[in-house]
Amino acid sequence: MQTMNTLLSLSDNLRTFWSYTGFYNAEPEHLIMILIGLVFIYLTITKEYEPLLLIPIGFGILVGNIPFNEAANLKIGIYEEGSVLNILYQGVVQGWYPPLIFLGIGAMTDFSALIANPKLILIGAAAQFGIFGAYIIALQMGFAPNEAGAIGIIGGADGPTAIFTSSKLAPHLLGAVAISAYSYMALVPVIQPPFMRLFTTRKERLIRMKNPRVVSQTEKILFPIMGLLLTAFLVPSGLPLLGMLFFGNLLKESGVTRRLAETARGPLIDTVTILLGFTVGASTQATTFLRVESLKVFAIGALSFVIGTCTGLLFVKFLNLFLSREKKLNPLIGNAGVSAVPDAARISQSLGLEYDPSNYLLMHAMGPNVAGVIGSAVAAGILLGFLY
């Protein structure tokens, strides 16, 4: 009888134990989600797209993923209070990782090519139609305005500025948002140049723009200070990024914090991507992920994302018109006033050495690019000012 006794409660507990597996819990949506999360870890690692987010977020994907007994309270979910990686994900819900991400940006950033030329800066701002032009779409297919300002950030290509604006505006649509916004600023090089060749023609991309003119160190210094006051006064909303973007910019370019700018652009940053990627693919459970408003945020951020590249190259074409002939600008820079820095320059680079192998236009194309940056931070106040 004993031996039956201790049967039966073996078989209950191994009944117990089978109930808390993930082969127990798992849903057809789980192996939906851990497929997505192998194809971004298969693609970053052979096509080397941003790495050092994909990679992170695709590996996230498979952590949050993996099925367990949420009955159970034992506190391992994303979504779980008090658990270890919801305590981690406060940093993306509370909007802390984005501006110590924005704080290493400004402080590997050089902005000469921009104040060589200040007009570069309409680029930038002209490629955030994106963003307006997606909340507009959003609105339309349905979304309340707080959501549709969240999908369409997405159109500055900024991750970091889609999830701070996210995490205000919409934070079901957090997720969503950030894994849209990452994926298609990986795919900066797949999207962007049929568009360019479609809005230029060969005489405009073999247009050839005078060298920039040397910055000296006070404008370097002084601009971080200027674009500050300027930027924050118009949109205060903005302040957490872009008082971090311009800090940091200001410990790289003052000489005297070189300890402080290393650490910001170095170890900082790179323990903050780690987490923040890490969380956001977490944060991707099928249970809350796998739904319609996804797909149609991943539709709309791909919109907004080609109406900011091409809003970008129709406007130097638009400039050009104004311009003196030696004065005039390649419209290949346009795409780079998108927030996708350096890898929207690089694609001016690379489309325009293809057509001329001794046109180097990257460090033209980095002045929209850095630009840009500033634009989709702005724009994000923007967002927030009058809808949060």
The other form holds:
Amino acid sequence: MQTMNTLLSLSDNLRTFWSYTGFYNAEPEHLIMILIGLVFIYLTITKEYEPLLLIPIGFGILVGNIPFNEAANLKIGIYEEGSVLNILYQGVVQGWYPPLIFLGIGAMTDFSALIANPKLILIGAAAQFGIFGAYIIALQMGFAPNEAGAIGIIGGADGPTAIFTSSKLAPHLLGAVAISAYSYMALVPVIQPPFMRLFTTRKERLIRMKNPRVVSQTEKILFPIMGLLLTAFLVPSGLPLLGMLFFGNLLKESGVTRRLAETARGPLIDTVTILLGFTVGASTQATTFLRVESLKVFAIGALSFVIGTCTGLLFVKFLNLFLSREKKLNPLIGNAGVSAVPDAARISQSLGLEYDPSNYLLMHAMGPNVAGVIGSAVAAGILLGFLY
Amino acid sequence: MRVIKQLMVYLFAMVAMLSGCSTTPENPEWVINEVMVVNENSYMDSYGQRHPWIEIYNNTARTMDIGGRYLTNDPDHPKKYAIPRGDALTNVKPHQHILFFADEMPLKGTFHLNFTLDSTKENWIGLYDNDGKTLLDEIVIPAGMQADQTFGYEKDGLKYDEEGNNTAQILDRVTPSSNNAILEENLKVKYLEENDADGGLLTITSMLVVFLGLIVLYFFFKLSGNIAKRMSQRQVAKSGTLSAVRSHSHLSGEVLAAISAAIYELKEDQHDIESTILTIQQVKRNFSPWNTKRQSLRELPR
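Could you switch over to the form predicted in complex with the partner chain, since the one displayed so far is the form predicted on its own?
Shown next: the complete complex, the earlier chain at its head.
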């Protein structure tokens, strides 16, 4: 009899244990998300698509979609208050991580191409039409204005900006917006070239641009100070992003804070990138992520990149109408205005080299590329001002 | 350097002008937000009794402790009721409220005052800072308030409107310890849904602002670039090098090279006077860190 009772309790224990396992709690949606995470990891390792971000995101998707007994209140899920993942996720929800990443970006970015040829700044402004084009499309697809703003910011091609903005405007779309933004940033070498060929003639692609002048140290120091004052006075709601971007750049250019600049562009940005990527990935729990809205977000996100690329290219062609022959710009640098630093500028370079093996466009494309970062932060500030 | 200083002075003057000098009074950090003088069927205290009450609003974006400040209904006696320090409940979260009962029973706890309000006359209520001298906020409730009626501000913490008028009034809704204005939805979003359903207006406005912001940057750096170029030319001119000659003359590089070669040969005295043809071959240095192979090494995704 005692043996029987022991066997029964053992069986009960095993049954209880089974109810806590991932196998018992698994739903088809979990398996789909795990598959998506594995595809991310595979593509990143084999094709090197934005590896620094997509590996943490891909692995985060796996972690976030391990099924467990939510009713048991184990405090392990990312959405369970007080869990480790939830605490790390606060950096995304409260918007701490993106400004820290901007600090690192500022500390690693050389703005001299922009300072030497300031008209390239305007290309960075034109490419922001991708954000607002996507905003209009999202409204037409039935999203509310705040949701449309969160989706539109994908067109800024700037992950931290997209996360910062969507965490404020539409937190329920944060996962889809972040995954979409980073995925398309990784895919700019696939998305942009067809449109760059479509909107430029062979003659335009062969335009050689004048080498930029050498920029003095004083100008480099003035840039972050004046950049902050002029943009943040206009759009104070973009202050967390703009402030940190220009602060990081001043650390780099001042010449007296080398250690701080190295920390900002090294260990700090690496740490925050790991936390940001991992928690954004983990936030894509099947129950909150696998919805029709997410698919719509992905579709609009792709369109926003296309719109931004096209408006950047067309704006360069428009500018060329007013420029003398020796000052004309190669329209192939127009795509770089969408931000996605530095991949978009590298695409300008590789496409330029394809048509003229000695025409190096990288230094010119870096101008609109970094202007795109400023432009998208300003655009995010405007969206927050209007919609938050 | 003088030019840069001048530029900075102009810029600061411009910013100062743009920032304007508003004369509208500012809304205080603590606002006596809503007051009930006659409480017959309204909010009860934790003892289950009804008394007049005073709601104070934290009008800032940070948690603040109201402990140590003074509440009074007598301007000649500003330290009438000292709000006890060290009570965790006196910490008021950003844009939240705290409520005191004017029941003349301070021994009941932190939130029970040692004075009451009288509906037959005008009631002045003041909140003083820790020094007992600085008046943080005051409100005057008119005489004759009806039972269960409150006097305060329609929008929490908004004491003055854009013209600087005090907006205190008898309120339509009684809302002890909660927002006077109940926001059911984001008003900005609602406005856009009603007036800009297709998003065109917001798009045009936003693109104008983005362009404006970056055009301002463009003009500034165009100007500072020109100044920097002029300064570097001056510095080169001062140094008296060949570059200095080049920067101040319109002679081509080839002509300057020929003159330099002639001077060199004359100084070294290596040749007699001969009739020769001087051929100058330009040496192009195409290398730059921007066109190194390393920059193009990343393969495009297949």
